[in-house]
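Form predicted on its own, single chain, as structure tokens, below.
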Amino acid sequence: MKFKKTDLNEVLKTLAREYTVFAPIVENEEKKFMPWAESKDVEMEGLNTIKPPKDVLFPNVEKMYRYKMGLEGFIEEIFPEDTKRILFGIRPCDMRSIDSMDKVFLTKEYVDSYYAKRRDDATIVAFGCTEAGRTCFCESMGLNPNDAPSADVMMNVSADGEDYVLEARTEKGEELVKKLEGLITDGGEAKKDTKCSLVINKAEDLDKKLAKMFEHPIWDKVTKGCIGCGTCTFVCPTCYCFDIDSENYGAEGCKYRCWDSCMFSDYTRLAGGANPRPTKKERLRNRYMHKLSYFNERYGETLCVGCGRCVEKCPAHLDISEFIEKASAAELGKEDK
């Protein structure tokens, strides 16, 4: 199935009748996933955002429930709206890290209300990268930039360039699809031959290498130019730290959270002052296992999906790719083995 680029708009109208459709839209020269409105400037190609669309079922912050102390006191939960929600055009990288957080919002006995009514919500259409940045390295990772697999819509360019190219992969991208009845028709090859141009030397095993390398060297070395700042989680597709805190207005108040940060002093700090990650490199160096480690551990997959940001936006030119290459040929010692 294929719609003509030139309808795009209205591709995006007849779908917002039903949706609150989220699209990449340039807004004061920065492209970011916003709710779409006929007014906005739509850039499906070039370039990925630099701000992940996860907050569009992971806020960064989200009131959780509102209370009142007292004889009359009471807790009320604040649920999400029923809205029903369309991301489009969001990248496979992307879509890999909501897999990623499905399964730890979503499994391992845990259900978290907040993220499943939003998800529940949500239909996916991914896009496949029609221009790899300087810092995208997905491939290496195991992924696809032309390809999504768990999208409820895929969509690329047609391989004349004039169209874009749908392929509904699950019920709620079919129902999506039967709305477009009238703007798609039958037929349309996609373009699918995107490649990334970093592309780096991993170790197959490098999860279960790393497990080996808690007191290597290499923490020391990689950690020198790291300022603490939290820009590397703030701006990755697959961090899901947060906080929960208060606001108190007398006898009333309410709880929310908000994304916090593995990197900051104070994340593991503790009620009578003890830090077990007291300095930079226990801090960077938990960041970079979890990723690469821990979480295949416990997942069975790598947490980090070669999106690139952390390498584009770190003020102190940490790059993470360089680590996997260097950490894959490290000789373990003796302390490590």
Second form
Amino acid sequence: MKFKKTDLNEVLKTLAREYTVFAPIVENEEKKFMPWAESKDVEMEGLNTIKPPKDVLFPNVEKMYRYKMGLEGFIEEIFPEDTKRILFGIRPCDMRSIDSMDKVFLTKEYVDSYYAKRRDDATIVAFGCTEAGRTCFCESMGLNPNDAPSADVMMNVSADGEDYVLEARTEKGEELVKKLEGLITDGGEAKKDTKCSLVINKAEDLDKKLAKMFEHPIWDKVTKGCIGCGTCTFVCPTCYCFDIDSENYGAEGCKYRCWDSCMFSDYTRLAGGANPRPTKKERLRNRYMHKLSYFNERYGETLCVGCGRCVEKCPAHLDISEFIEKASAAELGKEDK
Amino acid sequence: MALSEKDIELKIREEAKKALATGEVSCVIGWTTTRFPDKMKPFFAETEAECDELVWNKYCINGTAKYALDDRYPSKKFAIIARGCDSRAINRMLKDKQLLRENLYIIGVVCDGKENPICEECQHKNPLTYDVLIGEPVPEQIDEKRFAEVEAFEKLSPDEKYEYWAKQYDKCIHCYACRNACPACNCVECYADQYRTGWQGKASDRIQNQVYGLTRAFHVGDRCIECGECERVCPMGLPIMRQTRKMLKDINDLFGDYECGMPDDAMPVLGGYTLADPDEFM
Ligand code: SF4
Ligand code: SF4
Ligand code: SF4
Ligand code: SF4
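If the one shown is the form predicted on its own, what is the structure of the form predicted in complex with its partner chain?
And the full complex, kicking off with our chain again.
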């Protein structure tokens, strides 16, 4: 199936009648996923967004319940509204990151009802990259920049560059494609030859190796330049930590949750003030270990999808892909068991 | 004759080795390469061999001085490769009593600017404070346009200003990179990290982002050394140095010519009080 590139706006308009369509839109000098409207400037191709689309499913700030104290006191849950949404045009790395978030929020006996609601309501149209950023290394992490296996609909540019080629892969995807009758035609050959810019040497069993490297001297060296900001975690499509806090006005208020960062000093601060991760060494070690080893242990896959965002944006030019190579090549010492 | 980039790099390595050889220095803070030719990262040379990894080129941009705060009670000295801006950062941190001079060994390097827009405005290419200097001192420029951007901005109406900053702070992701990179942000514990005080909400929304932005600008106050790191590190491209420049402009207007990070014993303008201080705004 395919539709003409020039019909993109028509397609989005048609979908927007029944869904809230989050598309890569350039506004306020920034490209990000936001609800489509006719006046918006959509940019499908080019590089991926700086901010990942994760906040459509896992918002930056989410109110959970409101309350009032006193005689007329109450507690009332705030639940995500019923909105059928489409995530339109997310890249394979970001699709894979949603697979990981699904595991976190929906499996192992605990279902996060807020995430589940948004996820159920969402149909995802992935888009094969036509260009790789200089920090993209998803192929080395086992992904394919041209294909997102778990998407509801996979979309690619056609070989002749004139069309977008679609492939519905799930029931939700079929349903979405049905709405486009009249705009889509049969056939179309997808162009799938985009290559990642960075190819890195990653040891096959790096996760198991790292599990033995908690005390390895590598951490002293690689973490020294870190300034402990939250940039890497907030631009990362797979960082899912949150904090819960409240906002109170007199006797009323609400509880909300918001993204947190393991790079912040208060992340592991205990009630009495003690902090088991007192310096950047322990904090960055946790971030890298979580991405490359702890997550594998619990969910059987690596949490870094190689999107390269943190590599591009780290103010101190720390580079997780460089770390992966260093750790892959590192010799284990006697303290590493 | 001015030294070439390569000459300076070799001198830096030589001075770094000398510093380590004294046995009084734990590491030399400078820069080294990454896999990207236009990104040089902060580097901490601890051995003679590592000194040969230190580099000097137009992409050595990150500030070096603030890393000395990683250990406020070091058993040995930090050696810092310091350009003009880094030396100003050191001077201010010394004045703020966040560092002790005897814990530092400063390798000053005359810097003719980096691949960084702020360097075009630099008034201190020569390090102001150092133990050893690499390069011949060069004449300094006066930046006539230092406050031009602020002056243009001041002409907007309050609503236009609000609209401008509201839009900017809608982009902010509340990562604190601007704070963490800034040598003026040298408090042992930032107000924003003091939990349960209710001063700074953790949520990244319009209100909390703006509360943070405003507080940052006011807390930096007279401490801004105009290095531009805050703006460079911001992943979302907020023009936040415009705020600290506004603080500096007001200080210049009220108290006379002022630049932060000079090697003098004067009380910081906002840190002291005299009867002659202007107070018509109170
Ligand atoms: S690794 Fe880089 S982006 Fe992440 S906290 Fe450290 S300095 Fe910030
Ligand atoms: S750790 Fe970095 S490269 Fe890996 S998924 Fe997160 S942002 Fe992307
Ligand atoms: S320019 Fe920015 S980073 Fe540098 S001292 Fe001023 S406020 Fe801090
Ligand atoms: S660096 Fe930019 S995005 Fe991060 S807190 Fe500062 S202004 Fe906000």
